[in-house]
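Given next, in structure tokens, is a single chain: the form predicted on its own.
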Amino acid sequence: MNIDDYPKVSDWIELRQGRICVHSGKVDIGQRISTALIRIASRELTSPADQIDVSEVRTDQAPDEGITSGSNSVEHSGRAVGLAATTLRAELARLAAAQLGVDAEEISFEDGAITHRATNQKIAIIDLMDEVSPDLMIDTKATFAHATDVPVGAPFMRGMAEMVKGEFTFVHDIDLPEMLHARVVRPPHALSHLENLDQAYVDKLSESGMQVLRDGSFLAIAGPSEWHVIQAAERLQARCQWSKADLPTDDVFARLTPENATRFNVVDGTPQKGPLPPTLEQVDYSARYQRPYQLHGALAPSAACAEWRDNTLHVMSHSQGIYPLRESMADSLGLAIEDVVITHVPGSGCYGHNGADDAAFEAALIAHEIPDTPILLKWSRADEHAWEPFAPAMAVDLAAKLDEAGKITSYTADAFSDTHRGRPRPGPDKAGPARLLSNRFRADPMDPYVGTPNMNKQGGMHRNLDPIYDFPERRLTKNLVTGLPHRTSALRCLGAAANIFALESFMDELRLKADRDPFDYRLSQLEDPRSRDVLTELQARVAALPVPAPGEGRGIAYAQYKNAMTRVGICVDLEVTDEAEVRLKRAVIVADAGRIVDRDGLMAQLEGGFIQGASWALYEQVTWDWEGIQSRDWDSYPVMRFGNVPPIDVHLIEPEGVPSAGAGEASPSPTIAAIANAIFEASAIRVRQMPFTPEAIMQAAMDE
């Protein structure tokens, strides 16, 4: 849904209060699109960007755009304002020439204001925006005027001061009046259901005021006071008996086989139905790459506050897929689908399918049971660790078969792993609140969504498991095995992550067998200009580098996103220490995102995305036993701290005459393969399973 389902410029663009105003269905979860809209329309209107806001996003006004995902944003809702700039400006020229009485031609914008050359004459754009109509259609095309050199002022990012101040209102912030605070108890488990509960506690708890709300196994604790209610919950779930179920304990990744699979043919990046190509009967080379279970890893637990009034359920929620939600919950609840208003209210840190959603609609049934009273509800650390829909554990194996110089003639890939769409999108059967946690322990539960196949081009498990280089021959398979033991959905880079990290780590390989240079190798097998450019340019700025000491290692990799989107070359200088620890010592990373929006944020993206690859490299795991996740907290969910952050350099190429290219899931996954191509260099030990801990390391070393 886009400039189609919203063709008015109002859509997009409008005047509200004497200033500009952008409207998007695109979500700000830190990736600074409010940012880079404000930029594309200060751009085409050449009006400061002081003087432009971005709306809120809300269900009940925005342009349903779907989900903010795949990185997309400036692609889908930056073409429309782009376009809806372009067509305002025409018009605001017409409009002007008509009132100064003079040729349209005479009309120049600059500053915010339109100009009549010859006279020196001027009218503020904000000054015409309200003669425009309201219908004015967009005109799809318009051609961009993107001038770079139109001043947009200093760099910034929306609410970043508030940030830095401690003045920001998340949505774990949010007080109103008369508000409660709840606590969902939770089972010890996803396989287990509430038996009973100590009723005198119960009772108790209502006489000090606190509400209990049990819907079948749903169990809740609201009341005014915050640390009560967190109280109140843990002594709650003490006193509850839950059903005896043990979780599967057995090895994720030997289920991940032909055998126990639902499998299709890829081609360009697309599944097939119908037979699968032959294998390869001889190959020269093979090896099988792994991905843990990997949690977002959010800042901040999920939260969400919401009311039920005058028949309609307000919620504000930091979900990425506001709109889908609002469906989800609507058919949850047995109501109309604009019975449910839903505004994006950030959290704190997250990229991915984590439990806003599933937080949101706990709000949600809660209000529903006290009307006209606003509920906060948050999850805890805990909460949050064992309950979000994780990352699925994925494996990838490759082969192939090479000519006399080492190149690849024939490759093989097969990924394997759970499905990557978890949120709760609409669809037949209720598949959009089957996917939502607390309608499987409702008292008329639903029984665990089952993923289907992603057909997508280059979605979910297969996203770049097709290579960009250039071989003869392919043979790829996308392999979706179900029935495994936890809830699974959309994490950064969906599986980019794996593919990436095997192919690259496998080119590496490749290239040692062959005794070739890493570039050159790739560069050999590589056709597309534009990415030869990279690798180039990441050689040279290599080159420069200080050789790595005895016990360091280099590595690197290259990869663009969905083979579509930003090209990206990461360089990693690392030591392995006697104890297998690996410390970063340097990254350089070369991007080409096309047109470049916004620098600071295109290069912070790509910085915090090799941060947030390099903690998926060598720190994340999921870990459980029979009674449950392990894993709820920081010290056993460790993530990347900042003594393990390396000083990183950041380059961009900007082609002239290029569109705009999503950036916001280009480097993770490279940065993982360079870090392990990196550790191979350093101790001539191969990991080919995420993450590579010490103890990941040493075992690799007594395999080989």
Contents of the next structure:
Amino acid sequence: MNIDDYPKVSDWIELRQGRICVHSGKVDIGQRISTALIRIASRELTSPADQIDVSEVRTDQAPDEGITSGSNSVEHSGRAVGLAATTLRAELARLAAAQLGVDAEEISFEDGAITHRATNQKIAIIDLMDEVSPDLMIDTKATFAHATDVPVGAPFMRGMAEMVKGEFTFVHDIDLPEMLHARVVRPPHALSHLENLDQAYVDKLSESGMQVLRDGSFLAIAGPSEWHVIQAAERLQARCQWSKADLPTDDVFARLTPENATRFNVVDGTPQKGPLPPTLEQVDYSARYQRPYQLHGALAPSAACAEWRDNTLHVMSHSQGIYPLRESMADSLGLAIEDVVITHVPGSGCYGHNGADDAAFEAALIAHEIPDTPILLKWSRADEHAWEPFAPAMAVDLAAKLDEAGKITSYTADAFSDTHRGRPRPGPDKAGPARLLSNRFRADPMDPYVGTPNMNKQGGMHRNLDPIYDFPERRLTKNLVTGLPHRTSALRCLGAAANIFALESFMDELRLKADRDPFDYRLSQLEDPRSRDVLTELQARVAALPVPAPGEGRGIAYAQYKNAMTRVGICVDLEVTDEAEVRLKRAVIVADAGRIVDRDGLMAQLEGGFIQGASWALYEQVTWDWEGIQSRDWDSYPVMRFGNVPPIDVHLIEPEGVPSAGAGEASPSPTIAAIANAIFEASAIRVRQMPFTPEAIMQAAMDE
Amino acid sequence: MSLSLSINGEQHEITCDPTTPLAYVLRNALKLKGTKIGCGLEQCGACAVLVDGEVALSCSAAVEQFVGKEIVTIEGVGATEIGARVQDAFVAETAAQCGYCTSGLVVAATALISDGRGTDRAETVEALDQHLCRCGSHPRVLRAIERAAKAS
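Could the form predicted together with the partner chain be given as well, to go with the form predicted on its own?
Then the entire complex follows, led off by the chain already shown.
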């Protein structure tokens, strides 16, 4: 899934219709990887960005780079494209020198052309690329022509000019001849199934040109009119008899305990098989922090277009992982892998594993039954809110022993949650198909997927469980609790959101106990020089800010994503009103993402991450009762709006000679903690459970 | 049933169920795909269009309610000087990530500035209250609107 598997320059960069075309298996989900790849290629070849395209990502054409996740796109795909471009540059220099009959040292690259400096003879790179062998191998030891950032002019984002005119095509906008629109008719909740179909109504729908498909409890409608299909789906849902099994409503946090968990000692960010660390005795301070089930909550409900033609399933999907999805869909339908072709077409921002894969499979189920007809399936808003895989509810128990100065001598952290890994990756026991929603409802239903422990370094719930601080002793435990009421998977940051919320709140509680400044307390236990630089820079910027007014508070937090990627320090100023509403006033972000590829894109990710983190912190939680999910729209699941977005100042530190670090998930987690810490400064109320709604703040005040 | 609609300055005769929400008519009958549907509940603002110069949500209200009114969609916004300026300002500020909320926001910003507003941050924020953006482009959107308003 990298240069080893795709070792040729032409796997990543080639000439296509007179333009430079970059291939990548990473999909653009609004994180601007396309823009970053264009910039990387542009920087090496000197060709203007508007001469370079990024090809569509298609399972039978692009490099298989697995899943676009974990803030890895620039580090993986970016490195490959960069090395391919550097290799290509050397080859172009050689070819140009031969053609001009000069020495390769005598030529230079500028504006997409190669020039012989002495004679000013020029050859356009595009004209020379035809002569490059398609078998040219990437020199993996090549050094980049431009070791540091070069001026890149005004911000540029691929697709932006089309977006403002409504000309950017999302999967929802696909419109093909003879295409049918489709909706899935869903049970009231995940434990319910279809007992009785209203056949008279189905016949009536058939007479009006709609097709009703049933496979066990999987029920769908397809027809030529989108609006009529939507209405029919709602009516059919109400006319069906569904089994009445209750959804469990007991307190999920009460089940996030060691007794219910499969437990692993985590050492250096990696879970270990074997004995658990001994319990820390006689702790000086302890606290528990909790995060509820939360949504990806994409602005556009998931959608997909599928067609079964010539014994091949053609699917257009906004999935982040079209390669594993292809395998799991083929397995589910009894097809050979090569008989499923998936093309990535943009959806709205997804922030992780949302309903995209499930919608693609459902469109395929329908298309398989109605051959030679494109099927455009769109989920409803309620489908997306109630049926996407949620971020799991999570609890983090922290405890510490302190020295006389209040610094931590021994630290213990227990993280509890269900799996963060529900993507339809193929695996033993049909693990891929089991993670596609509708396989639970077909005639031969599969049991809900039970999460297995992710043992990877900085994987699921133990992402950022290991503190970045230099505590002399640490005991870290991952506690996987399965059998909880909701299907869960990866949401931006995975476990880091709860782990950093916990750690950075805990640090604030301890520095208050020790009567220390929040910066000094952290810096006194933090050796990593680049982390110190970020915090020191933040400290200097905060010192220049006006002192918070009465009723206002200022909180800070720090984190390095996965203890290996972008370092982020955040300061938040906010007000807690008399009604216990939190009004954000200002945010300052200092970040070190290493070598910067796309400055504006990096800032956009940090700002957007702050706003999503603030939305999780203040508003978001999935609610349900025995009848099903209650949070089924934007009223019952409120999110951040324009009215509470503060001015955000972003400052980037770019040390020399360091590689790029992923930044897409770096800022949300410290944002949550900075807000919690600021709430304490403003109100003297410590909030340890998200979201920090007025009710939660008042409850926390009463609990103290 | 046949309906006559004025869209982006042109009159269109459309045969459809008159209770169909406007957005579905725009997108499917007229192939104007720039108007997005995010919720179908008038809760997110993605489907905003201009109706007689005012912002209106199109995902739920029946198409028959728009007969005799001047509808401008994202495809038509750029035809006015202010609309084009708003579009340029969004590009200049890269005021989008995934872009799904962008159509509705460009429409809303055009209405705001056409109304002589857009320079007062608090007023703009209030006008955008019904618009959701999940990628967190809000600060850039606000900057873009101020840029376009100041140029007016």
